[in-house]
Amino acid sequence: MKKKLWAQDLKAIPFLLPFFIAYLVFTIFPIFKGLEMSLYDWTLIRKLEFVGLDNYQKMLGDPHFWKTLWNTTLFVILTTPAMLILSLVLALLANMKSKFTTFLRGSYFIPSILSVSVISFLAIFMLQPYNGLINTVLHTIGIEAEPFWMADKALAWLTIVIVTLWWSVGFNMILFLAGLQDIPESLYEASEIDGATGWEKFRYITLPQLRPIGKIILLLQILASYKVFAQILLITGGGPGGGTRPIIQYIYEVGFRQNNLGYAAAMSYALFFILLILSVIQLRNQKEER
């Protein structure tokens, strides 16, 4: 029996080999190359000299690194809880039995297929002062003050958070919707026999059954939010005054505008270890609850 299984596994090797080679070349090799780069004074043209841990030491005393890391953490704090709640609410609406079910599911998910450049352009177009759609609506309902969405730090963060939620909530909604459809209908039927109300069914059946997928969404959302870059670069450019600049944008500027790939690689590894620690904590919590 074992020999037969081994023979089947050997037959699969030629089919798996191209993907394994691509994984080595485009995933494993860059990881070790980046670690080497962080230990050198390395420009866009060539590596210059071995500097050891100097780039990491420089990073610890760099106020821009800590400020952009805080900006990124603030973005995670602002978006993650809102994303979980909003995607769950939309999934519950999309799971209701009505003639609008297909329309609701499509409407919620369509923004997820748009590119980041498109959603950023829409945000800039709608939030322009004096003639933007949002400011025009505010003037129509009697608000005379002219909001400058990109010039005020609080308004800029509000814009980024709302745009990100609108753009990416559809994907998490689909995950919650899949979890809802996996809940056995017999549980709800039994609760109805016992006289459970709608809120009790949601609290004691729906939420516990969705807990595993909810934890996966939480982990994916934290990791994705720590890698935020493109929408902030395109909408606010990191402004005003660097108030919304995330860590990825700072790494990009150091590496490709200041021509210092070694220092950029060191900061990339710092971010990598933060995400690794968060992932390990989350996975250990899931393992302990099983």
Second form
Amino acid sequence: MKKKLWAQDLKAIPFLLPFFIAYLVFTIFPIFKGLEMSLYDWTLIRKLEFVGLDNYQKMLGDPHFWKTLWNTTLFVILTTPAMLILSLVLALLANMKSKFTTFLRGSYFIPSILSVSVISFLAIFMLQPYNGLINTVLHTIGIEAEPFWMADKALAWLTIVIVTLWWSVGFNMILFLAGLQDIPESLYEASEIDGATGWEKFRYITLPQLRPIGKIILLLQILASYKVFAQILLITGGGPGGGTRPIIQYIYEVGFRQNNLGYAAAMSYALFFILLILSVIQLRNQKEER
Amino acid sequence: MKKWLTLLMTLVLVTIMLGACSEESSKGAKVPEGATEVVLWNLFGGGDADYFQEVVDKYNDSQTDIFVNNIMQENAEYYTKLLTSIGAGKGPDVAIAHTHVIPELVSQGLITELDSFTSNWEGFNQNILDATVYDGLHYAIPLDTHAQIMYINNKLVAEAGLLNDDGSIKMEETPEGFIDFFSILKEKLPKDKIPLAFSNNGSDPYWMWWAFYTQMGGEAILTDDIDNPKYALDLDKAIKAADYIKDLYQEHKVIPLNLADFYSDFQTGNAAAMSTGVWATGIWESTDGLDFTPIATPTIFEKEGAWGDSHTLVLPYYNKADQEVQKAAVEFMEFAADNGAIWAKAGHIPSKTTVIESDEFNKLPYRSNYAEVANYVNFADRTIYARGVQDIVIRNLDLLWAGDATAEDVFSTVEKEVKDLIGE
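So the form predicted alone is up there; where is the form predicted together with the partner chain?
Entire complex below, previous chain first.
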């Protein structure tokens, strides 16, 4: 019995230990350190005085906290459904049996391997007014207007959403593609015998079979979108006038520009709890369905 | 055979790793044997970095006892890294710091006063030097001031009939004269030429607002109290200055909105004028065929005033600092200030009047056109909140330039946010 335990499980310990130590030091420890930090007046340099829940109280009355939290939520609302639908459509296209399959899979996925600075630079380059590619195309087809993609609040959101979709849809497409390839072919064969149309096959076989992976993508997407920061900072800088500033940018500014790590940590915890609650609801939902 | 292969692979890997390690350790520069190494951090990019390296090289070549190891840090995160590294006792021996960040460094005890090391404060421009003194002690050796100025494209301005024979511009230095100048350019130049290439977000329009606000007699946003300042904005003047600039975009339309890169608009000869910091002088000089003149931002209101900041050298504080290294660091600082003529090639105005009067500086073209700005440049308020306040004002003013808010609303929000920041 003892030998079996060693052979099966304990043997793995030396291999797992390095990662486990790194995980403790770089993930678990900072979580508790952050909690401590949020209860203190804490600058970039040192811990000052214990302030209890003052930072949390300040947060509740801080209009910038609520505004940036709303901006982030708006981003989640704008991107999540679009991401689900688009990645599913692309996965269906990439799953079709044609000689372009490899090309399609590659071209949909390639943007997700680019760094955020590259995609942001490309977006700025293409969308700049007067001589950017997009506006030039608009002028060529007779539209004389000069849209300021990054300076008008609505257009800035549109820009950020489209760039984010373009950048990260490939990863979700791969997940859907894996789900599609897991659907037993026999189900489609059986439905064909019963005379099902293409739409009916999609409606009654493909969609229900993709539901579990769809839920995982939904959860991952919501969590990732709530953490949006880099592409907004690089494309609009949170502007115009803070109109697209997400909560992480505000936390970053308070912590590192205003030298107030205690308050920044408190806001990070608020975000952490929001994500925790969303994850619990989603996981419960999945459990109940099973 | 397999064992041999494994051994060979291991040897190759170890060799590669050792190679990488030795590469890393010699990163930066080789310290000559017997010399005291002084680690210097700077935040320069573009042309500035080369001119600064030239100053360091000249110092290293001038003697053999001290070696300054000049390390360029990434600009955007420079101060976060500098503050935390010094706080952790692992920062540089000497560092570049802007004047507006010195209050934070002094307040947090991160830099050492320099009067224990030198009493050589003669020959500096008093306006620039005063900005580095706290409680009667000098905390930095300033290298320069870099003010916001204007650049004129001689060809386009002459085409519009606004250039005098001596190369000066035909502009009446009044609020109306300033607008008239650009309105005439707009009227007389071809439609594809820009009267004034300028940004409508970020630092540049904020600097212009600060220049006009101080020209109107506005003195501060916060009182000069390092840790506990009070809100001190002169609201009427702040609104008047902001509305004046807004009208350049919105009413007179002499500045096109949302230019993607107003530097390149001027550099390619598509703009009759532009406004930014003095550092652009070095860039325009190296641009083939660009016939330009730099001028100080015109004094169009009651008194002289311009936005400016200053690059200074500071001595980080450590509990167990090596006195020998500190002395060497201060020696380098003084050398750098004395050799401001090299640094001035980038466009900056040297901090020492002795340098400004030197032949080496005066041989540089254009600099004398604006060197006088150093005497009246208005630095940011001397508080630990300077960076935070600047972020707030810039973010809110951006709404005004774009026509999305009134100046009254903007400064009402600024007041709320700034008071919240300083805990008033």
